[in-house]
Amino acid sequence: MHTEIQPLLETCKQLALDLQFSHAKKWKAEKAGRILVGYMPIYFPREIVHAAGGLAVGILGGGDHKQIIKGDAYYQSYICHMPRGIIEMALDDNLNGFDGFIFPSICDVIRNLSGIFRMLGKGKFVKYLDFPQNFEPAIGGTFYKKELQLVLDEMFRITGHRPTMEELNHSIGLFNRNRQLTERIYDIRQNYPWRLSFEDLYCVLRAGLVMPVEEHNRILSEILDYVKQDVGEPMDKIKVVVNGAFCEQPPLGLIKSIEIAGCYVVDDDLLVGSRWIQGDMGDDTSDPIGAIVDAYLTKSTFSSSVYDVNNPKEARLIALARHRRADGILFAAASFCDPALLDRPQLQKACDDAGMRYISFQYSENTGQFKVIKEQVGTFSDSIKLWEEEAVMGN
């Protein structure tokens, strides 16, 4: 690793990993008149907060830094451990000075919690906010319009400030910019992942999500150029794209993990929301709300929050597989994720369909120990480099 940008990447990973968000909240006081609205994961569109003049902030659990002790007393056992974390951290202050939250719709969790931050009163707004899953523009688009509306309208009681259409394009353009930096870290590693680690990449863009992203273009900035060098060396690991962690985040170490035993992540679904849209937002309309909408009705990854029955996401997975020439799937889903694991079956389906080798495996944010998990990656990393070494023999 070359030593000037080893101190960016120590300030990501500390920023990544900041339940303080003290990065954000020290933003917020520099100037009067800002806002911070949390959202939680997976998709805002950070646009209009942007415009509004806040900063969205992305609330992801608190990993394996917080010891959950009050935020059991809020939910059932049988569910996944983010939101117990998500309460603590707001039952512990972390989240004071915040003043709105948006609960993207993702399961009934995610609705639920909403509801308890509203009984304990956090921030000046809650909303949760329904996404469509009808795609038709007359349908889903009208309600998806009225829905960011209802956004706007809080933080307006807030701010007096409604954006103008110029902020709104202005805003749109530069996560056009950070979407296109980061899709294009993301195809150099494609062809050359030792020259930025996983880890360090997800701490990067795990960053984004708490300072302004005109401060991040410039981080991504830094990270394209760094990596377009002839930099690291190579070694004999399996490229992989790791799929169902979209939600409830595995820890640092997991990640390690991963990449220890044999391992290159060339594409994944853990920090998904900074990657929704597929392509540019229009940035120069004077409909900018509309473009936001339309971006999503049109331009949208696959998810398992996503009704796709026009759009099946086994294929787009397996495209995806492919396009990044992956030698496999690693399916990691968080426990009791019924999203992802009612997905599971028929995504690997899809595989064996498509003759795509893969292995499946489970997680919670404060998982400690990583040696099962690993030790399973790295048979499957070792018995696929022992196939392609028999099918060159075999030539």
Given for the second form:
Amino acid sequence: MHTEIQPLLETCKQLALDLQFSHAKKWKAEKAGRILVGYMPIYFPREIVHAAGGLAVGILGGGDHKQIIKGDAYYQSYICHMPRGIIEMALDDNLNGFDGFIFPSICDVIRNLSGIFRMLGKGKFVKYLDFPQNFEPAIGGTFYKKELQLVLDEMFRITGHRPTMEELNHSIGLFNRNRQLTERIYDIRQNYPWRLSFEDLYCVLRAGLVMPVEEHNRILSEILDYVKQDVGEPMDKIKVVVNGAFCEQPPLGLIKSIEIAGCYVVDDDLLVGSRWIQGDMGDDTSDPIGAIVDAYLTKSTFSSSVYDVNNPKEARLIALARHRRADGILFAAASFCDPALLDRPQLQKACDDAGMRYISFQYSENTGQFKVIKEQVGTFSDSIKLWEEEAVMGN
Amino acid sequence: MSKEVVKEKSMVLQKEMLGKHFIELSRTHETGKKVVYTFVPGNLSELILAFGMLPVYPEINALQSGMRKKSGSFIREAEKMGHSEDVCTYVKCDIGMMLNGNIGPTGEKLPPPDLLLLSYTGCFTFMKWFESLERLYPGVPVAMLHTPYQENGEMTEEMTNYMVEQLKQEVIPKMEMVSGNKYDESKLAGILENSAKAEDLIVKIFSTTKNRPSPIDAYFAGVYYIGPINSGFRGTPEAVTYYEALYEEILERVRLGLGPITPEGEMEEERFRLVVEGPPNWTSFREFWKLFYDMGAVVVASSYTKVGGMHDLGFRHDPAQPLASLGKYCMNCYTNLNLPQRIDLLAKYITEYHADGFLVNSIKSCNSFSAGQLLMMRQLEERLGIPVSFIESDLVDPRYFSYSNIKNRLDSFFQMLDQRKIIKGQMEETTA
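Switch from the form predicted on its own to the form predicted in complex with its partner chain and print that structure.
Now the complete complex, all chains and molecules, led by this one.
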């Protein structure tokens, strides 16, 4: 059974880490009028691009297989690594063929990167998508709707097509399905994490950022069918939730190291943008943009980029860890990531108060040495496996 | 330097204003006055005053701690409770100060906040900062004012409406609840009249650096000049009086052909005119300034003195439309401008103020300023052919102020400017 799914997993891995975005570019070339819209972390409602006949492509940096030469000339040493990888890709023509770029409002670095893209004249449009931090429908909702309208206007200028209500509802339905499939895989992995490694799950989800949602839904369905089966052998590992890695991505080697060191990752925020909306958006309304707005205001997950005073993220993180029956939390943040690192003390305090075990470390997308982190995670895992009263396997 | 520093009338006035403010803050437990913690960029001082409340600015507390050499221990205190070495040192300094009894710059204990007014303008970290403070002051209400970014270099009607609606439905109701006073628009309009007067004056003050020699340093002394307008006095008659006095003093210096006053007296020879981008270092402020005035370098314009508002581009608070005007004010602060706007503004300063060089002081703590500065510098060099230089330091973390590195960089820069002057002079002679 394992061999049957292996080719699909290999394909996903290849697509996920392809910094040329060949699959997306091939899709665009197959039919006139198609557009590619690149978006930076964390969340972007891809539904509107899909409905406009385009493909929203996630751009997550250069990782550990893009040598940074020009990018370093744009950023000081004390700024995180991801934007220099993105600049390098832009200057190396990896992003040629992209029609527009979306920079969601998650931090000052991404905000100013939008300005750099403007100055460099990349794409036919550059949009800094200012997500509201006011969650009243009449205030923040109205503002957000206008922001989305501006994205639609930019795409209209290129394609000459404004998506209809039916097209928008159809796209919303497809992305609802995408999130449903993803959540079902997470739910099964919660109890049977050995059936699909976290590395494979990560690549499957990341591949979804460079292909049409219809194609990704088919892949997710296959993966779901696969994890429903009794495959693999459980190992003596603890279950953990990974938090803080929502923007700059850890290298795949680091993800593997966490697993090898004795952890099953049962939830995470690495690609949380694809799982941002908790539940379904309305897909049969007369105001589909309103449905997208409403979902953002009322169904967003917790995040370091969202004002949380009325719904504290630490309580939601602890609830998630408990829901997943995790043994602990790994706080993994990119170096110099203000949003993630400024959240850490309060999240850690919440863990202390709730008796939730945790460890913390920092990484960079091009981290090449995993030994220290592996030892740290391994010690954490061992300390729980060897010294806790309850057997982990009993979870 | 020519003579000892004599305290001028404006200095005395500013000292009195600040002293009175901190005394008022220390007596809130007796007077019952409510206290609002808020930020400088996009500050709603007039609205706070209209409700009879007192503002506290954590950034200013942090920079004062830096100048008083206390920030290092405060930062270490915050790092002990889990804050990373990588993040904003203003936040850590403020949290450390709070953990150490919240003693203000005058040695008096600052009162805790009754309201956290999160004017989320031009800096993402502000939001994280007040999320942290909300946990440290549990139960204190937070009013969030999300200021949209000028991504297209403009303030649209929708953006202004968003600001006004937030003021009406989020900020003002919380201020009414905390202060116990009803919103009085005519009172606010009256305060805004004074704001506009102070804004007129500060524009005139910073324009005087177009003179040769420049009568003031628009960066190192400029940070003192923006004190009252940025720290809660904008909108008060005292601020208008202060800026009138300051302007008169500066005009007198212009009339006498005098250069700027430095901590060691008057600068006698103006050798280099600079435009500076980025905040200053506070922990070694005097040493940092001395590196400039010792070489006869005067800063004729700086972006940092515009974090509290871009009045020189024409913005004034407008008593005829109080809330829309407050909203536009917030959107119009320097760090809320997009990169092309920032470059255009700096180019305008370099040209109009006849600068010899452009310098970036890149601050480790402040991504809002720092991300993109290298491109800005290259663009200005290409566009104007002006010599540029780049130094790095931090706001209030003394571990990130390397005197010798900065001095080496500045010495090289000033040598380059000198050389350029010589060549320019030779070319002019040849042409003549």
